[in-house]
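For reference, the chain that follows is the form predicted alone, supplied as structure tokens.
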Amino acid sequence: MDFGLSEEQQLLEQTLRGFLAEHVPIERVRELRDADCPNDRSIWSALAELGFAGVLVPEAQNGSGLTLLDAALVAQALGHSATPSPFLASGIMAPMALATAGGTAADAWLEGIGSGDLVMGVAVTELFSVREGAGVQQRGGQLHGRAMMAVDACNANLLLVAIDSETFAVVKTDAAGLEITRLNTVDATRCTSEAVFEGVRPEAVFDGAGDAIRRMLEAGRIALAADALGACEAMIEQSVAYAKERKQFGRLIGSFQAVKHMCSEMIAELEPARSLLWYSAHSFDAMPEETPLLACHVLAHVSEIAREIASVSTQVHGGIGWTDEQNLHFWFKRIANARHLLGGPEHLRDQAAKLQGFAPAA
């Protein structure tokens, strides 16, 4: 038995990565970093003509209506080129939303989400992770209240929040009332805001909506361990590369055992998550029902050895590592993001504990 990538999925991969070498090199994301949004448009529609903004939207709505390991590949190859695009929001978390919840409004959205022209940012922090008193009501059909860490809400079109565990709604950016600002992290090359409701009149609330919300978690977690796994591969083919060509002592580094240890280390712990990752991606279509447990653990794990790998690439590259000179910060910092972006390996093992019974349910 073939547990591979199909020849279909090969190409996905390939095609998706020849064209961000091409047209999303190092020197573009260098100049994306000191836009006032990371989130070009422009290759944001490029994408979305090659049918990668759609991936998850269905068939119906015009969309590819491929499967989340697919999805999780399109993902893979964007961390491995630190693409700045809002594929996290609106190519995973929220069509994955509004395809689940399903109504005419939504069908609508998936369409415009399909297409390119609708760009959509996801709020739903404060589903795991409180700050602040953070935390989004709806009085009298009004949004109030304060949502931080909004992935891809700036540029954005419409912003998909989620008010509690089984209630989301969706408004427009532009909406009186509702101020997105960007933040300032580590991490350059995502886009996350802090939104503030005052009265904002939603343009739909889609209630009794929990089991949209946990697939809408599950396929960011499992695309966000793609995204860092992406980065790993690169930074250790850096690390590579430079171990070749790099002098110390008239010896090329890549010739000391030391450094010959680091990076076969990096390679034998990247290699299970690779497994793990496919297995999980492959699991939310095929095996729903062991999708929670998985999409914890391979965000958790992910995010554990991505530490690791991006702490040893730098330091293969020496002191030249840790400048701004050399590019390595870029995956280095985009690893640390999605560490914490959809909760950390901690939260992530609680919560796993607790979907195995190991400890109690909240």
Contents of the next structure:
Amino acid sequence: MDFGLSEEQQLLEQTLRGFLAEHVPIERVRELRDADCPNDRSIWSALAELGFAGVLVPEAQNGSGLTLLDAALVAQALGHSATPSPFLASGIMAPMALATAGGTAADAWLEGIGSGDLVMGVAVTELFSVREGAGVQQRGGQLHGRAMMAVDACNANLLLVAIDSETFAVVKTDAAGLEITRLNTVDATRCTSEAVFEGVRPEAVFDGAGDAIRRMLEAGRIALAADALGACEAMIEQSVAYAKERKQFGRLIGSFQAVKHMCSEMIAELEPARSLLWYSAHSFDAMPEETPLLACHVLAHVSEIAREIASVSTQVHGGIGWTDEQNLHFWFKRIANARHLLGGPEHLRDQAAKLQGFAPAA
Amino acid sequence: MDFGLSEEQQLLEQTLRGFLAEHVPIERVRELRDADCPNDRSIWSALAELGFAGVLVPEAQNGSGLTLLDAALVAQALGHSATPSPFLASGIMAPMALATAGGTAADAWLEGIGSGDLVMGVAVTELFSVREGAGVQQRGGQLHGRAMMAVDACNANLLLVAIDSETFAVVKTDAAGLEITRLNTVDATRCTSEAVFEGVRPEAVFDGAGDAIRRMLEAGRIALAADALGACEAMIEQSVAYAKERKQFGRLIGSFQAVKHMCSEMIAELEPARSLLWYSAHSFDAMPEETPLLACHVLAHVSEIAREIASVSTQVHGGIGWTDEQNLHFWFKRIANARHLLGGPEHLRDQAAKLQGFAPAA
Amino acid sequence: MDLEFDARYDDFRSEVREFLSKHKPPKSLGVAEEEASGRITWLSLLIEHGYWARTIPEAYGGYGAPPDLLETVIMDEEFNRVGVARGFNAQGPSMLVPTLLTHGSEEQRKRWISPTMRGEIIWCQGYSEPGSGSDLASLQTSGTEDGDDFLLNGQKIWTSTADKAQMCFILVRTEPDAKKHEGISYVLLPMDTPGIEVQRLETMSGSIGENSFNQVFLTDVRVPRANVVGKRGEGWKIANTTLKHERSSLNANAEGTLLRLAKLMQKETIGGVPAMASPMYRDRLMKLQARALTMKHHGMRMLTCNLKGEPAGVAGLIVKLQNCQLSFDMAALAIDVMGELGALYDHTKYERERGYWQALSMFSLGLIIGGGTAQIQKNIIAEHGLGLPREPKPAKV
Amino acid sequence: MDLEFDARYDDFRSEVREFLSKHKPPKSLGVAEEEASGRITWLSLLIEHGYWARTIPEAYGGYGAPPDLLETVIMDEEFNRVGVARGFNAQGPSMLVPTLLTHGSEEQRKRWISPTMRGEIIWCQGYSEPGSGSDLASLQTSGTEDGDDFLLNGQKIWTSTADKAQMCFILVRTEPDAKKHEGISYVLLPMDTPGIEVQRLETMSGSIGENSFNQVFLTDVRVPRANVVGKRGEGWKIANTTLKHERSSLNANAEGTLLRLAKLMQKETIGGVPAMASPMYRDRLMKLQARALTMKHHGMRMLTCNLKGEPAGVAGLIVKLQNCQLSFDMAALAIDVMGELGALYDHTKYERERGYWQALSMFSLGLIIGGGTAQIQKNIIAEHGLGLPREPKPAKV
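Shown: the form predicted alone; wanted: the form predicted in complex with its partner chain:
Following is the full complex, with the preceding chain placed first.
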């Protein structure tokens, strides 16, 4: 009888944010910008040790078996600190797909994922957007084709690749015939790559896995919304702090109505979006029939407000917000990248309309 | 070698605005709100006497034979003063259709129109939007059907009705079988009605009049944009004046940054739109091949900024702007009505895309 | 997050349903004199079953139940389902009663809360003045001490239902020498007191829409000093508690409006094709649906804070700002969808839904302005919610 | 309105075309040392034909033609058609030269205008300081009198091309006891003067985009007092003339960007279907096209004012505000159209147009902020353009 975070969830959030503030300050993120892949294994191991890699791994596989709302709080904290990590793929999407699909292989991988020893990237872009004629097919027990914008695949051990809306496969990232190439984006805090398959023998193929794929996408979208919302929080916090400290015309700039209103408008968008995020994530476990629509809406809505917040909070900082050294742009770009990573707003709204019978189904 | 109004045009504008300020103050408009039709004949006669009814009527028919830019300045002044008059139909659209189509009957009507003795409404909605199954057909030399949202038809002598994109007819408003019923809108300053045809014998039918119809619509759209822009001007002027006079918190509200920025944002939209209006109207006579695209864009763009300006300028006034007695709403509602009168923004943009081959032609 | 409906709640829902299947409200539940007996009977019945005044102590005529979010949600859902208002949406219950519960004397609570909740007494609110809109604290209506009474003089504006109300909770300046915010008292004023003149105030929305507004002129209006709520000079603080409450709990029912809009888009055709088939209109609808869902669940979060007595912080201050703009934007889409017929008004032929959407558009604009313009609200959000510094005081010139 | 191209203009257009068919510009027309000889030869050739420095008097090395809107339009059209820059888009020609023409001494004009227009001298602009962004007039870099010289001390920021420029037009505080706006002088400073240190300033857009920014540290930098432009202490007024000019004439070539965006939308496919087939993207493109046309023709109106020497009034003050936002919004649509590939950057595989749109997005955001944030510009529009009152001075605390 309570719309809000439980005490345990508040504690989880505090613990993680405290840890990240101490161990992954923005200077650490900046260092990782020049790495081959930003998903630094030592950060991930530390997070795994605290139990965050296995937040969605079932208890039967030694995971924490928590809810998606707990996982969303983790994603939000990672977005808030702009921490590079394979959480989206290995902490959210892969475990959700494997746990839903089930089976011996899946269980074994889930155990590895939860301990943080095994990192699994995901390549699912072609489920919602096909560019450059990409797509991966099965022929004679081997995989051929190309997956664009695979998430967290670079430094991973395994890669989950969607074949179609009912089928996914798991391959070793060092499998013969598989080439994974990092694709640089504006966002230096997230790993994206191209995976080219030339006769790759998969570790497993999951057929009839439509539910697993749908749940994986829903969970991923909610978590990505949480991540972007966390980034928005961070940008607003920094704007408000800067407005309380920077003087121009002999006054703190936060005493100017224009600056006040920019901050007010940002927080007025953020707080209700937080409520929607909580409800959407909660629905995933408690009212899953509501989730398909909510997952589309929450990510589309957060993507829209986040673009605005990213721009306005940079403007609050004036010229300094535009410099590299101020670091604000790490969040700006994380938000920019998130906007299309699991489907852009137009696509998601079209899906939402279809789910309600408002638009002709594809 | 000059992008701007000529001295003659500036004089025309001043003269007309001066006349309207004196003879059609907003209190006069308020009185006409309770009339059966707001298009008061005495106002129209006075405008005709000054030559404004015949601004687009060719000199051969004793009109002024001026350009559409001149006519647009008239429309803008009428919007600025929220003057009810049949100018859109009888001053712009009908003369443009008749002059383009030509012929003896057309010439005679043009003469009457220019003198102000003859008022001609237009019923063209179904060319771009069919609601309630409306539409007028010719059968055995008679007209049947229904035209929605005819403009300036109530107090008119004749009605121009579009049959299809190549054909229009002219009927007497008191013809047997024709019933014209005023449809009230939020906008008390413009006359709109339904015209039901039950076997009406037309005065004339113009076939192969595709160009005439196209030019009539283009001219109407540019003039309607001018009208709405004039209304925007008036709302901004009143906002700025109010901000210089109203005190709250011991200060003129115009000294608050929030109010300043609302005013700045409005004027920042208005001024470039004025430039586009000038160019679009000028193109009508000087570079007609550019006009089809410009007519769509200028009306769609003005419709979008006008909705925002109407809302923001009301907000600048606070509660008083929302009262009936402040009169601001006359402009607010004139803008609201104009938005869809000759095609809404989405439709116009779709047309613009089609004209450039960006969208599949209908 | 606990939104499970366990068995106890299933029972509760059944009860509510049964109640609603057995009982019908009066045809209209307005403030008019002729509606009084139906209104009072119905509200009293609701209170008896605990569907109205549910958490108000029995001592003050309420049902006296402990706060429970899910019960509230269930009641709202079930009443909405059959299209029956759950109680009486008027300024007495929504603004005066919470104020009395927090600041009123025991005697005031005993005397006023019960008849107000039962709809026996209709209240109006005397806050705004022509010269004091955004700057409400600058109000000038004076309350001059005269024996055991105050003599009130001045003018109020935006006083809805002043023409029908029996009572007015009014802000007057009783301490002319105190600072601006410290000289105001919150007074309960019978509207039949001699010296009160009520004049209707027309708004831009004209004939459509229920809400009527008035100006109230006060000339030597005598009211006992005992009618002050709280302490003298604390009226500003007291009124602000309620205003804050109003800002955080404005129930716009955005979801209901959204569904109505979706229905319109399915029904309204352009060239024989439903407006819903237009990808542009549909995309706008989906954008608005996301916002409506956002505000719906934000409302539940606020309700939780409210029921638990926890401060909602900045998240509470933004509710009104967002809800009013959302209503305005939903009305705008509806009007666009109706195209050239969207401007029809005043019960003319072809008008859709009796002008509902145009009236909503204008009324929402009024709400964006009223009770503190959007600009004032953003100041409050920034200063009270985010701790940004106030504007420096101007130098004396 | 007179935009007829009569016969004379046809001839002029032919001339320009012929010129462009015969002459090719150097590969790049940048500010770098190694580009100097190509740049100087090309610009000199343009001036000789009157396609650059066209209205600058011959006495100062210009072509000396009277202003003519259509000639300007024709030259722009023809140069754009073949993708050749008409002249040299740098701060010397665009900001210093107009300033010298209005405020410089005869000697300064004779000495500096010609080599600046010919690209022999590269200038940078020393206005902003780390503590003086929006509040430019609060700048602290000091110019202390020392015999016939000033000794400059302080720090400048956002000084683009400071690493390559030979000269800097710089604002320094020479009258420390005067009022804030009256103590600043506009000084011409050779960049090889001892005591100047230039440090590169990285921006968010990183490796892509030509524009480089710097910080400039000044320690006892000696500059002759004769290098002051206009009177001592009038630097603020003088700099503002140019800033105003910049705000009203920012040539964003919105139409060109729009066409590029339309091409992208025809080429880029989603599931094999061109993005242009999406009604939503197309509608956004059309909205942007209307705004681009608006700003294009507004630019012609401003150019007319400029050439006629008539004040553009408030219509001039809004140009930069609108153009920067328009660029930002066009980039946003392009990025959306490219979908998940829209974030690609740093010359990675599959990146479209070498990251042009992401760079444009970030650079436009910088322009929205730079040279007076959008907020400062709106203040100026309101106060100077609409005559709204200034904010009252704060009381001393």
